[in-house]
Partner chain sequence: MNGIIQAATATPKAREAVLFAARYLPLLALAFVFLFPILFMLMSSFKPTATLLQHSNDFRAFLPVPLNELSLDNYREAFNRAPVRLFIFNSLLVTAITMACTLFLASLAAFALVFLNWWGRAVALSVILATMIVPFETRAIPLLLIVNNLPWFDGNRELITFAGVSLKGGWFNTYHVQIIPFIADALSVFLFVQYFKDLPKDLVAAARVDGANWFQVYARIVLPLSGPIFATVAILKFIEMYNNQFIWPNMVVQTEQYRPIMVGLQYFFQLNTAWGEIMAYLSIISVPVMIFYLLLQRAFIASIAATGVKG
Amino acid sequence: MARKSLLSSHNTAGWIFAGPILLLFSVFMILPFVMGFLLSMTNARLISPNPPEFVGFSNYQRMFDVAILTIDPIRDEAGQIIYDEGGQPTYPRTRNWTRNKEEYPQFFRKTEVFRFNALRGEKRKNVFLAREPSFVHAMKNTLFFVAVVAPLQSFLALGLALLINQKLPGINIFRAIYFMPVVISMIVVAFLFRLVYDAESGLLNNLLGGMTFGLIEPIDWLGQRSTALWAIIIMSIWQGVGFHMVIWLAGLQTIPATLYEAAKMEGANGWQRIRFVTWPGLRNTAILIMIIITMQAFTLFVQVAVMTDGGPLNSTTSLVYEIVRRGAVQQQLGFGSAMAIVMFLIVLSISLIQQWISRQRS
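That sequence in the form predicted on its own, only its own chain, can you share it?
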């Protein structure tokens, strides 16, 4: 049997209608990706007088060039560990190792972690060395942001959708209230929450102080490494939960009411109806929502730029923020393009994995 041609009298009309979309997709999606990949293989700078040079995969190597250095604590002449005033072991400066050791000549900055060595009964300092520590911080913060926001926002939106999926008087008012933050610009929301989180006269500190009669002192929510990223996470969930609530609600309304009636006649309680009727009917909706939330979470930028500017100490830097800072501010177009390519591959891989897991379960 002869193989049908891609362009025949039967599908000519289809190609004609699909042509404009394919052209736009190629011009605005495929072509920029190819150009970005080629640019990532160079050392191009925005206003450099020198022409770009081909450097291969050196930009990618810089991003993932890491090492772990284990440093023993300082000991006295008797071999005993020297402790500081806080009772913690003292260690040699990391720069003494990275500058003097031949195996660490390129690492001049670092992020540090501590690990307890149970075999020797003492603490050893494990330093995570990276040629591009800002990229490591951005990657860690972005992955943590996605891991927290994706499940929390999706389940909270599902809970709200179940609550408003009722035929009650005035239910549309609650739907509008829950959806209202979505129509507000993220820049405006970020500025508002910056005032809410203010360390001196913020609404949150005033509420906590009033409720505890001054027992809780004002907290600099955006100025501490332990709270800054969590503050952005809470704000992001609040702003976007209404959008995903609407998608869940649309999925709920596609489930036939006869299935609930049949389950009720069989003696199923409320939880059993949700488990065996509602959730199976929302499987495709769940896949869509998880993909959308994941992609949106990876584009974290406005909140960081408005509220923290990546600080304190890179604790809120995201991949997109670092890409913009490297490419536009520091004018490192080659390295910024390499970071963008890596981010694209990560998002694509996560989306494919989510789809594969969902299909396997179904």
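Note that this is a predicted model, so its numbers are computed, not measured. We call the rigid core whatever largest set of C-alpha positions still superposes within 1.5 Å between the two forms. Numbering follows the first chain given and starts at 1. Compared with the form predicted in complex with its partner chain:
- Relative to the superposed rigid core, residue 26 undergoes a CA displacement of at least 2 Å between these two forms.
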Contents of the next structure:
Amino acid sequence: MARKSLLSSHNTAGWIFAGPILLLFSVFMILPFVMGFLLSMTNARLISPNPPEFVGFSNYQRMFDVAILTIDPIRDEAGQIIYDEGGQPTYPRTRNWTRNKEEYPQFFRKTEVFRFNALRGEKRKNVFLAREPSFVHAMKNTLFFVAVVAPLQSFLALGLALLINQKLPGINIFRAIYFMPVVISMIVVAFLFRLVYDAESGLLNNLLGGMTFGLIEPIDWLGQRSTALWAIIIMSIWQGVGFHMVIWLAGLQTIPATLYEAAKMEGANGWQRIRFVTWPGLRNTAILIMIIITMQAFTLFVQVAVMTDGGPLNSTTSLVYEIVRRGAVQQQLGFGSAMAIVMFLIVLSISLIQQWISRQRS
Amino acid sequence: MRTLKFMMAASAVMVAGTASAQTQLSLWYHGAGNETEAAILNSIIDDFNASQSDYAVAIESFPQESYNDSIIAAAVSGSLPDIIDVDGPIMPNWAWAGYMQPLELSDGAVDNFLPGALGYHNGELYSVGLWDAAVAVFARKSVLEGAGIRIPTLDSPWSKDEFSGAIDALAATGDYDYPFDLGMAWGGEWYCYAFCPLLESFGGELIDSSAGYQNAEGALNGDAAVAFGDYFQNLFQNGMIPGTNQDGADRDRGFLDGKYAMQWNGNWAALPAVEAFGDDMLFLPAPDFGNGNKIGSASWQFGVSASSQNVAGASAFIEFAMQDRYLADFTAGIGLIPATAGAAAMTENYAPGGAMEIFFDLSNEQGVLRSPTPAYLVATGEFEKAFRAIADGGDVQAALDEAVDAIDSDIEANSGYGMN
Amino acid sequence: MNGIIQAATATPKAREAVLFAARYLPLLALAFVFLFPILFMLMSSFKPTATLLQHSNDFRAFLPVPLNELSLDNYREAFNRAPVRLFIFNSLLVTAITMACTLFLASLAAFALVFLNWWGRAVALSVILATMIVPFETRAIPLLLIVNNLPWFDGNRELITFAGVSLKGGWFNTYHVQIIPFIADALSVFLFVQYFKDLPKDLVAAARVDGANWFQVYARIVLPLSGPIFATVAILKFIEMYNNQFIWPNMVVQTEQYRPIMVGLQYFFQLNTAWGEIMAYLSIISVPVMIFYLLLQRAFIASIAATGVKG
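Provide the structure of the form predicted in complex with its partner chain, given the form predicted on its own shown above.
Now the full complex is given, and it begins with the chain already shown.
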């Protein structure tokens, strides 16, 4: 009960000690956030002779204004599907629906984001249309980025930590090297990787070509949809993995050596020791690392702004990149703020879920 | 350290200024990192400050990449300087948004200026450029003749077929990585500046001028615009033009190093080309894709901010800087096109018979303004995004439709930008 | 293949050598993976642009060759193009002051959050932690409006005038506009809280019984025990501040006098892309942090490790 008496009540001291930083948090973190929320309910422009108007949730509605259009392949008079030279069925253009306000108001001014096979109907396709296609692409890419980076980076960091945890002479030098990219600014790293990924004279292509004696043809890493986001993912992991390696390493070193010895005595092999001694001992570390990486991954911006401008074909645009593009560059403050609020809600719910899971397990 | 030294000099002027009751005028410029440009501008300011005792101008330089952001931040916070420089096509937006006010120049001050150097909005003059810029097809006489290609002139530019034929012929030589280069490495304003006039030559337009700039529907996504998109997409896909992943250094050096047979580039890059190839160097007019040969006009210009209390003084400085000899200095220093014929005559390269004289005519005869409406600010970004998508192999009609929707929504959200 | 290994491992000595190689080879390969872009940057900064682009085609990219072409020209040009010394000074000054303020205020607040019982404590902690998930980019524009209307001793414009007395303010074009908004930092508070939680409560209680006031408890009991966590927060804050001064200064700093080093990078993309100079400038940005890191490497890694143990 000593603790209770220690913590009786110290309102004055508490507020004096915590007050200064709470004031800073209020003015520079919470107030801008609240202003952002209010702005998201208006059509405010950064600068405009027209006064801002209250528009309720219409910015949010617009963001999630999506529709599915089902289209059938084009058929000739005999009812046979017409195929193109590549043997693919041909479809009518979606603009027949999206630019016809009178007949199809629900599709008006929407843009195709992707299409997929319909459940029924021969060669029938469902087309996913959105009023704000860039936002949908940004959402898709950001979620993909987080979903790949969080587990992959944690896993690779653990692998590095296990490597570095060996008792070898000079191991500290390697530890220092693996951590080096962490101290370099992402802005600098992104500029460097433009040269690494360059299609013609890029370092990566030359290394791959050299190692395989020219077997691997130069690849346009940042210039094609299939590789651009992966190129950014790999670079981000390259830059950040050292940080999480060190956190894992700390976790590894808290596991008492006696536990391993006991496991050995009972005849556990290498894998079993990892499975039954190392892994349970790292559970808390794992949760911390997942939360940190998830939050960091959601802020993906510099890499996109320096390397791809969101391209090719929207394949690398991210939520923060779109927030900046719409809010600051195009000055559509209201809409930009609404996107920021949506992003906040997503990150909030993910971290609440992660915390809930960790509480369930413990 | 040159800029730092200048800043110290400038603050010394400020101190002196207060003593002699001179009015301080602040000037913002987009050229941080360009020493030649800074030196010329500084000499104009020194001359102006010495020429009269009412005003003292002090300069602040910004990196070009973030210059517009700085201006917007300053406008939001009410801390704009007296004199700003502004990229020509952006001016209508800044005038509409209330960052700028009309100039007060003496009568006849702009009579001899190239039309592209004058920024009008709603009938009033808001900005004046000391120079204009022009793009041309950079090519070498020996290369074209070697491939049996006719050398076009302003009166008789290449037709679309001739242009396509020239590219095919140059590709067939096998001597080059690419027969033509559009400079896709340069992002931002370059896209609309360099390619919107080509779109117009196809018969399309960024924003529909015939409808009072109230929408892009039909202009940027009509048949002509799609034809434009298809044409260039083909060139990209056939490997005739380096794509969006082009490296900036290749853009700068590719033509000079013989990697590219021809290049769509601006007069600011002409000096190194003339030095490299001498008499062999050609600057050719834009091809005529059906509706005339066109290039973009209007470069960076000077204007007065709306919050300035000293529009007379600011205008006086701008008028002072508009003297032929300063125009000629900029031309000599950074190769831009002098805004008057008088200044052109004073320069080595643009004087009659000079190596770059042609640019003066290119600008004068082909120059068209990029849609002069406040909507341009958003439209240029959407055009860039669409043209990138086209170069990257995206569906042309879809890319243009998407841009049109974004532009038209923006115009509606701004109640037509006061253009009706 | 198997045959070779068997042959090689026939004698104990050879076996040892193979094992040795097997252990170090992956380590070395990974070391190359983590170093090659940095090596390329440093080596290229001494080469003319044409040479460095040519070298990016082979392993010469990572070597200081050819000797006769190496020079400091790129650095000389970089110093000519931008006031590099001023920019480095600004960056270090802003970073150091922010770091110091964060260390003091965040540790003080964490002390109150852990050891003191006050009204609003639980709410304060959750609100602070929630701010961790609002990225700066999404707050930037409202923040711009705020700092423009905050008072300051010698502010550059009048905010309001009331009864003949005017309140001056506006934080543009100063050092403090780059410092004060970044002092409050949820991660720093969180790290201090985690660390303080594990300190023995009895020591604090004993000191109170002896009549020490709360600030004395903080300064004499808690501080001396908190070296590692101060190092952690200091280093993390240093890296974060120094490396990210870009978007914000572009918005609120309109005079060269106060610009940080990251903003200066844009000076190198006017008209021509001289990769040699850019590499030199990127090296100038990175070398101070790398030296700082290599000198303090041990403390550095130990301190970051501390973030995890308490997780």
